[in-house]
Amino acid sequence: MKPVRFEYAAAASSAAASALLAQVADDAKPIAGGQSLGPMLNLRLARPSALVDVSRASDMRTARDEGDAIFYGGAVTHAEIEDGDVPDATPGWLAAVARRIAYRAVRNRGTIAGSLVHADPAADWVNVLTALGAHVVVARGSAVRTVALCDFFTGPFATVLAHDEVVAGVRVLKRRATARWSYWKFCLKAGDFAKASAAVLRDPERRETRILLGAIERPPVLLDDPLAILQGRRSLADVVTQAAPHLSDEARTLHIAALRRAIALATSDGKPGGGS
């Protein structure tokens, strides 16, 4: 199938892209790699209006260092952050992660924005730079604000983007060496979804200690008393279960695994900063 017909404008920026959706009707998107929209129009599942391209969007392109973070602009791709073309805020852990997003021709055009924007519960992206503490910079015109990741989601496939807003860019602090980190995820095979998937990030010079649970059918869950299960003290069962009943008892054990595989990589004794 090919998808209805739609208007399409280009944007030379994010508030050019925030202005131009404002234009048009309520049900007009942004695009940027097209990698989760683009079939989705071809299935005819998405029938926007209008479609405002960011893929060029200068703003969008870039990425740069603000002291204690680093800005990645909504239309960087996972290839450039694989490669290196852009700085990474951690000890390599964002080019590891964007190394196992789907396939290279995806990540030859698929986006950070936009694997955020789409909000995917299975996606990397979504769950990674959640467990990260990341903040996305939303665009509307000239203002920005700027919202945490974990407000950011609403639902599967939801955010709490207004029709007329862009996601700017994405702000992820930065992470030293003697931080410890790990990413886990279960796939049926190389280049899917995950099935469940789980992080941990301890970084004794922030104070901050985060444990994840993701690709849980909804938005991730940042688990509470993240000490007491590193330190064995709450059952895993327990914990999982808690943290989203709604799980089938074969998801839930799926779950627990990839919590278990993801708290042994980061509390092991290789290398600080180390994770899968």
Contents of the next structure:
Amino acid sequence: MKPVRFEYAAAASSAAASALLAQVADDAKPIAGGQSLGPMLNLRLARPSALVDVSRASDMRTARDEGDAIFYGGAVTHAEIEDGDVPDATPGWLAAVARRIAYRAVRNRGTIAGSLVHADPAADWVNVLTALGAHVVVARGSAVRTVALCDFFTGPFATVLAHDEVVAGVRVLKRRATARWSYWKFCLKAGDFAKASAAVLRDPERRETRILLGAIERPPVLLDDPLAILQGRRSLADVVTQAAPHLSDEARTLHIAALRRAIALATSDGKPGGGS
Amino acid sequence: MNAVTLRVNGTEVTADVAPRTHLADFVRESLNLTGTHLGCEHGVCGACTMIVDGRPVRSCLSFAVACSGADVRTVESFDDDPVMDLLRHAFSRHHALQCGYCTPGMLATAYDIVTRLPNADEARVREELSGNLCRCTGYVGIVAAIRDVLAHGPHARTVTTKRSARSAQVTTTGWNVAAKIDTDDGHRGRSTGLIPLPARIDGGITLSRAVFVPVPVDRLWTTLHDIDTVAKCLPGASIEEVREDGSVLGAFAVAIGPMRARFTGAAQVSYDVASCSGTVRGAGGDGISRSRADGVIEFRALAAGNQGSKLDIDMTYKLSGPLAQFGRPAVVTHVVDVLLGDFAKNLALASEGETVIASAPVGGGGLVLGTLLAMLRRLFFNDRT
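Can I have the other form now, the form predicted together with its partner chain, not the form predicted on its own?
What follows is the entire complex, opening with the chain shown before.
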């Protein structure tokens, strides 16, 4: 099928994109790589009256070292992270995650902010960047606000963004090799959306321990008292049931397994990082 | 129409394109380059994969208008390419194609594998190929052909991959005033007419809600007996006309994230005074996405506590068509659960005498149930009392 008719404009910057969105009906949407919105447009499940193309907005195509963090422009593609075309804020974790997103042809156009704004609960960046404590930088005209990803998602496919707000980029704190990380996801086939996922971060330097339960068809959940979970003082079945009571028995079983495997990867004596 | 200039197979092309024209349609329909094949047209099958700025991309998920300044290479442009020559012969030797429909996309992906991943083993080749579907050969021949070419590598790519290509300077284009969108062109909400009500819903999902309403049960029952109020309490639903015979014209709408659907069809309400209960049955189709929704709501008013009452609602629904494929079941269930919760809350408010302004699409955890069900096109009122 073909999309319904829409108006199109390209933006040279995130601020320009926001201004363009403010000029049209509030069903207009920004589009970057179009790898999530595109299928919905083609199936006519999404019918925006206008699209603002941010895939070449200059401030969204850059990545820069900010000392304690790396800022990734929103239109940086998954393939560019996979290939190391932009700096990795972590010891290779982001590149490993990027490589497992969908397929190469999708990664060549799909973008980091597009994935976050689409807010599919099963998407990799939604879960991984929340687990890493990342922040999105949101542009509205020339004004900018920063939102922690743990406060960004309000539901499946839903975020705090107003219709004329654009995610200009993502700020990811640097993690050193002393930190440990794991991300486990279950997919029915390579490149498919995850049925269940879990991520573990242990960063002794920053004194941060986070465990995330993802792909629960709701925004991801950062689990309470992660140290107790890592030390085996809490039953994983209870933890999952408490964090995501809506899961079916089958889904709960998968999530418990994902959590167990992510914890095993992050606490084993093997090399840090890895697992996806 | 928007003007776009890009390079296709080495030649600069300038054209006026409708923004909704994707790259595959553009090269096939405007440039007669029919070597690019379209399969699923939503990014799953990989048949339309072509090389843009040196990288394989889904041309069905790339709008031509967004490829301004891009270097596009379709399968037709690789006649003299030494790497593609090796791949063509290897595909032939290993019986890597049968009907040939997936082959242009397979070749684009294979080209990327053999030039980008010179050390790929079989597992990696299969992983990289997972986004290209073949329904004839079973992949064994395709994998063998690619490994054969890899074994004779490494191969330098003859198309350049430049990150800067996608960083080409753009100037902000304003809205194309001449191309003013006619939002009443039927593409955003065309009626499909009546759909017969199913006798029952097989394989539906049932959700239940119970809310306490601080009014006596007879007042709750009076509210439930007013179709107009009940419709106003159902977020996304609206009634246009209640007829003398009790049949009603109306609408129902839902949104799940960026997805919108508008269902038109029929609904029927029946009441049973003896048990203070009733049933709404509805069925509707969304002509634009070719999706269908069936639903039954059963409600019951019970006395509860001192001068209070309890409203029990069970809703069974089933979606089919693209919306069902795309709106993953657990997500849709969440949306419907929010809808049901708001419906119950609104009914309680209405019973207490509050004016329900109604039919505003519901927001729940940010979800807007706004355009799924223009379902109550014709609501037959059938009072058993």
